[in-house]
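Below sits a lone chain in C-alpha cells, taken as the form predicted on its own.
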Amino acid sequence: MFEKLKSAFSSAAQTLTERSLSEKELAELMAKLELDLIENDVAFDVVKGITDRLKVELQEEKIRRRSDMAHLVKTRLKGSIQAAFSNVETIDIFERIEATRRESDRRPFVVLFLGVNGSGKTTTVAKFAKLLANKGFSIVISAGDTHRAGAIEQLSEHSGRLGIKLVSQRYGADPAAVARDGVNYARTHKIDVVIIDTAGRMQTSTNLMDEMAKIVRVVKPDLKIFVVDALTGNDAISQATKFLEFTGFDGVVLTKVDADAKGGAALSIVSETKKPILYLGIGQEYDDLVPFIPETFVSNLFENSS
C-alpha cells in the first residue's frame, strides 16, 4: 500500500543528499516533488505547505556533510507529514460506547455512516458491526438506504450472516424515520449500539445532502463516520469537505486501501478536514477493517529512505 507516495518522498530525499544543489536546481526539485505529490492524490494546499517549508529550511541550514543533509531531509519531510496528524482528535470508539453504556438511562450509542455511492459504505457497516460484536457489544443495524435498489436486501444478507438484528422499512420510506425506528428498538431492547446505514449520495446533490442533514437532526448520532473510496483520487477531498459542511462528521473510514498504491488521500483528508481516519478497509472479508495508526503510516512512508 501507498508505494507511489513513499517513492516520491524517497526520490526527493535521494536527490537532495547526492550533491549540493544550486538555488535554481532546488526550485526545480521542489517543483518535481510537488508534481509527484499531486499525482499521488495529495491536495495542492498540503503539497505547497510541505515543499515551501522544506525549501526554506534547506536554504537556511548550513550543511557540511552529506550525512547531515540526509538526516535533515528525512527529518523535515517526515515532520511535515506528522504535523498533519498531530492536531487531529483521537477517538476511542470502544471507550465512548462503554461510557454511554454506564449512563443511568441506558441509551444506545448511535453511529451514522455516510458516503457517496460506490464507496463501500454498506460493506463497511457490516465490517464495523462485526468488529463491535467481537468486542462484546450488542448491536442493531438500521437500513436507512431506502433509495438504492437492492440496498436493504444487501444489508439483510450481511446482518443474517453476522446474526445481528436489522430494522428496515419499504423502499421510498423516510430514511430519518427508519433511523429513528432503529434507535427506538435499541432503547426498548437495551441494545448497546445502533449502526445506521444511509443512501449513498453525491456531494453535489443539495436535496440529498439536506436529507442526510435531516437524519442527523432526528437521531442526533454520537458518532458520524464518513466512508470514502481511496481510489477516487482528489475527488475524495471534494467529497469530504462537502460532507463535513452538511453533517460535521467525526471521523473517516478509507476503503479499498489494499488497491491504492498512491496514498495521498489519507494525508489530504486529514489535512483538509482536521478529522481523524479511524479505519482502513483492506479487503472484502468482514475482518478486513483495521485501525488507522498515523505513526505507522508515517513510518512506512519513510522506511529505508535516505
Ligand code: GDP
Given for the second form:
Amino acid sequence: MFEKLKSAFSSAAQTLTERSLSEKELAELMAKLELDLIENDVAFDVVKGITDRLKVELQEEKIRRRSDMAHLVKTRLKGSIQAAFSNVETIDIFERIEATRRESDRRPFVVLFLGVNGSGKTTTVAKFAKLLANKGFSIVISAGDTHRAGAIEQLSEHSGRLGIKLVSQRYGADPAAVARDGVNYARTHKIDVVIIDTAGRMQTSTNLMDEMAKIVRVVKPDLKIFVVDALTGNDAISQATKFLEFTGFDGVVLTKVDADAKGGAALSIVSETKKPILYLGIGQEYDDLVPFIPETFVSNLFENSS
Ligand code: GDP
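Switch from the form predicted on its own, shown above, to the form predicted together with guanosine-5'-diphosphate and output its structure.
So here's everything in the complex, that chain up top.
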C-alpha cells in the first residue's frame, strides 16, 4: 500500500546522503522532493509546508557525516508527517454508540454518509453496517440516495444479504424525509444505529450541497462520514474542502486504497481538513474496511528508508 509515496520519502533521504549541501544543491533537492510529493497526490500547500520546514532545519544543522545527514532528513520528514496527524482528534465510534445506548431515552445513534457519486459510498455503507453488526449493534439503513437510478436496489441487495432492515421511499422523494423515516423506525423498534446513504453530490453544485446541508439540519447526525476515492488524487482534496464547508463532516473513509492509490491524499486530506481518516476501503468485499492507524501509515512510509 502507498508504495510510491514511500519511495518519494526514501529517495529524498537517499539523495541527500550522497551530496554535500551547498545552497544551490539544497534548493534543487527540495525542488525534487516537492515534485515527487505532488506526483504522489500530496496537495501543494502541504508539500510547501513540509519542504519549507525541512529547508530551514537542514540549513540550521551543521552535519559533517553523510549518515548523520540521512538520519536527520528521515527524522525531520517523519516529524512533519506525524505532526499533521497528531493535530487531529481521534473518534472512538463504538464507544460513542455505546454511550448513546446508555442514555435513558434510548435514541438511535445516527451516522450520515456523504460523498460524490462513484466514491464507494454505498459499498462503504454496507461494509460499515456489517462491521457494526459484528460488534453486536442493531442497525437500520436509510436509502437516502433517491436520485441515482439503481441506488435503492443496490442498497436493498446489500441489506438483504446482510440481513439488515432497509428503510426506503420512491425515487425523487425528499432525501431528508427518507433519512427521518429511518430515525423514526429506529426509535420505534429500539434499534441502536441508523446509517443513512445519500446521493452523490458534486461539490460544485451549490443546490445539491444545500440539499445535503438540509439533511444534516433535519436528522442532526451524531457522526458525518465523508467517503472519498483515493484514486482521484488532488480532486479528493477539493471535494473534502467543499463537503467540509457545507456539511461539517467529522471523519473520512478513504476508499480504493487497494487499487494503487499513491497515499498523498491521506496526508493532504488530514492536513487540510484537520479531520481524522477513520477507515480505509481496501476492496469490494464486505470485510474490506480496515481502521486507519496514523502511526502505522507513517511508519510504513519510512520503513527501510535510510
Ligand atoms: P457510490 O456511487 O459512491 O455509492 O459508489 P459505489 O459504492 O457504488 O462504488 C462504486 C464502485 O467502487 C463499485 O464498483 C464498488 O465495488 C467499488 N468500490 C467501492 N469501494 C472500493 C474499495 O475500497 N476498493 C475497490 N477496489 N473498489 C471499491
